[in-house]
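This document starts with one chain, in the form predicted alone, laid out as structure tokens.
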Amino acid sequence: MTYIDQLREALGPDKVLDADFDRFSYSSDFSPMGPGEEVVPDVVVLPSGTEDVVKVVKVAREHGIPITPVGGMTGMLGGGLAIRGGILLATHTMGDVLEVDVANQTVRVQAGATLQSINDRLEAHGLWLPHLPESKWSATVGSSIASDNDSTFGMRHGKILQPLLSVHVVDGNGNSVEFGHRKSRFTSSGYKVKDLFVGAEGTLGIVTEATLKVEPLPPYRRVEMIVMPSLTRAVDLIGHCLRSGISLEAAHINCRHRLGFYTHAYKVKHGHEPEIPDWAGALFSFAIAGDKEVVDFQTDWVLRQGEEAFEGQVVAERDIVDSWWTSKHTLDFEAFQQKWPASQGEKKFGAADVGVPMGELERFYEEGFMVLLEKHGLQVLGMGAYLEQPNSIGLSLSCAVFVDYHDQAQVDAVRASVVDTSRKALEMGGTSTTYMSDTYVKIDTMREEAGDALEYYRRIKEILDPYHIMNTGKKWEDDPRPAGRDEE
């Protein structure tokens, strides 16, 4: 009996798909991929919950078959691709909201629940989960944990680790274990093992459920934008706001190139790009939420300081601001008039996701991002800086280019630029990844960043995944080729 037959026997035939059409449907994500580079798994499994995942892992362990868990397939560097074949475990069939505890402001969900679906349930109770990337309609809780992705509201609420209270995991032995501190907000008990699964890409185990703290919905929000003379001045203004007690809910810095990507709806409406002054080096966009009187006071203060003390200019044309916020959060588009996919008709989006210290932002942009674009012959889309450290300046950079997926040379150039950009960030005291995770493209830079810690990573992997079947080929693995497959 083959392992696929065993999966059918254990789960039922409707949950195990090996037809070519079904397998091909899971062969790509948002990664830059050239013609014929699709990564087709050998079989796709659609589990209903933790018990099904346990059965799948035990069959995979018995036969030495790789398992790649995947959420909404919105990853941008192949973290959810089954690059060694085997089993692709599609968690979107585990999408239930299991409990909304209003009194304790927590929610318990299956890993395949999308971030938007969770907030749809919470809204009726006056609550929300602030971890909301642009892909919230497709991005799942499990994939957010696996990649440690960014959020629009990271300036105040941080990334997925901040609301994550506990995770239920199936490890590489097929054990089903809960890690975390139940519904309490913090603990000094035991080891914080749950944190290991944030950014682990499913290489240590498969998250099947999670408990998260949620927050009261803000009654009012105001979004504004200021044109700044440089990236550095934008950072300085944010620091000034924090020192002065301003409660920024969202804060984003874009280079002048990047604004055109986020204001595609504006271009469709007006027939031209937004007009930005020639002296502009950056655009600072922010949101403040809460009681209207407090929000308006703080927002007006920020706008005044931006102009009077930091040489900026408030963006008065409301359509520019609204177009950016539509793209970032509300998603109230007219059909086919948003940046995905209308602005991507001929060339698509490719990016490196690095982090640098706050004092290196301008130098990295000029000596890193822009220089490397020229080196690899790529067309600039722009650099965006997400602020993802709660109430502090922590930069997560999206260094984006346009790439023609039909041109293999361009796809290869994008991958090479990702590696070079990651190395440049490391040279400046930064990190090679901030929201896509390490993936197989960054194995070398991940090793460089880990240094002596790499041996400890290996030991942790041995404990949780001794058979090396969990999302193989990602992060620091030695063997870049697919493992042997069961051909019974």
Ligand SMILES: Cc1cc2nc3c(=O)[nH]c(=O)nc-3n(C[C@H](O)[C@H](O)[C@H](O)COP(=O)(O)OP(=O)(O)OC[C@H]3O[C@@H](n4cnc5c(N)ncnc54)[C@H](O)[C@@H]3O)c2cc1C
Second form
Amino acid sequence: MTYIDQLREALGPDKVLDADFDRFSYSSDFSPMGPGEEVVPDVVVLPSGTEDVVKVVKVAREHGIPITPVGGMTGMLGGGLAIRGGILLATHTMGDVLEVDVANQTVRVQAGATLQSINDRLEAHGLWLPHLPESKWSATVGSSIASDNDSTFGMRHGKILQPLLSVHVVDGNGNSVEFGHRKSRFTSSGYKVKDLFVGAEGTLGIVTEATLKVEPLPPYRRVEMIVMPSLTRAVDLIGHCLRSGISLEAAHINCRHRLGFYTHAYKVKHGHEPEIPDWAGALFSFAIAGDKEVVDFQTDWVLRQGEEAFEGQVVAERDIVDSWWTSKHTLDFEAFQQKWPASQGEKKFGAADVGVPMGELERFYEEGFMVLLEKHGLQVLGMGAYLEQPNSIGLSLSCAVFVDYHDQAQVDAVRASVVDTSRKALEMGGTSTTYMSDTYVKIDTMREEAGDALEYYRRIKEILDPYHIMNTGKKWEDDPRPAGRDEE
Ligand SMILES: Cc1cc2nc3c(=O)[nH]c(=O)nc-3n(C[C@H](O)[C@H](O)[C@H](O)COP(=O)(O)OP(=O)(O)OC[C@H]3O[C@@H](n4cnc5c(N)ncnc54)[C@H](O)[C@@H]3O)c2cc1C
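Shown: the form predicted alone; wanted: the form predicted together with this ligand:
The complete assembly is shown below, putting the previous chain first.
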């Protein structure tokens, strides 16, 4: 009996797909891929919950078959591609919200629930899970944990670790286990093993369920933008806000190139470019939410300080401000009218995600982003810095380019630039990834960043995935066998 027959027997035939068309449907995500670069898994499984996942892992373990778990497959660096073949475990069939505990403000979900679907359920109770990337319609809670993605509301609510109370995981041995405390908001007991699964990309186990804390929905929100003379002045203004007790809910800094991303929508609507001052070096966009009186006071204060003390200019055109908030959050845009013309036709979006210390932002932009794009001959889309730490200046950079997917040389250049950009961030005391994780593209920079800690990573992997079947090829590409197993 083949392992695929065994999967059919264990799960039932409807949950196991091995027809060419089905397998091809799961062969690409949103990462730059050239012609014919699709990665077709050998078989796709559609589990209903933890028990099914245990069955799949046990079969895979017996035969040494790699398993790649996926959510919405909107990852932008290939984390969800089955690059070593084997089983692709799709989680969209485990998308239930299992419990909304209104009194304790928690939610229990299956890992394949999308962030939007969770919020749709919470809204009726006046609650929300404020972990919301732009891709919230397809991004799942399992992949948010696995890739440690960014959220539009990171400035106030942080990343997924902030609300994550517990994870239920099936590890590479086929064991099913809950890590974390389900409803108390924090704990000092034991080891915080649940945190290991954040950013692990499924290489330590498959997340099947999670409990998260949720918050009361804010009654009112204001969204504004200020054109700033430089990236550094935008960072300075945010620092001033924090010192002064302003509670920013969302904060983004965009470089001057990325301004065009938002002014394009204005041009489409009005037939002409908006007036942007020649001296514009950056765009600071922010949201403040809560009670109207408090929000209005704080927002007006930020706008006044931005102009009077930090040489900025408030963006008066609501269409530009709305275009930022639409793309980040509300997303009710008219097809083909927003952002860049034909952006999903001739050319697509490619990006490197890195983090740099706050004092290095301007230097990274000039000496990292711009210089590296020139070296690789890539077309600039722009650099955005998303603030992802609650009440702190924690920068997650999206270094974006246009890429023609029909041109293999360009796709290769994007991958090379991602590695170079990560290395540059490391040189500046930063980190090689902030929202996509390492995938198979950044294995070398992951190792450089880990240094001596790599040996401990290996030992952890040995405990949780001793057969190296969990998302094989990611993070550990050139070390498919754990240390010491050759002697066995
Ligand atoms: C238009 C667009 C906008 C985007 N906006 C943002 C943004 O604002 N912020 C941001 O950070 N990212 C953004 N992204 C990137 C991407 O959407 C996010 O990183 C998101 O988290 C990926 O979710 P997914 O469900 O599609 O994950 P997938 O691509 O399916 O998987 C991502 C990783 O998670 C692993 N994984 C998935 N499920 C599990 C599980 N249950 N257990 C263990 N591992 C698992 C996969 O193996 C893979 O390594 C955007 C992408 C697009 C296309």
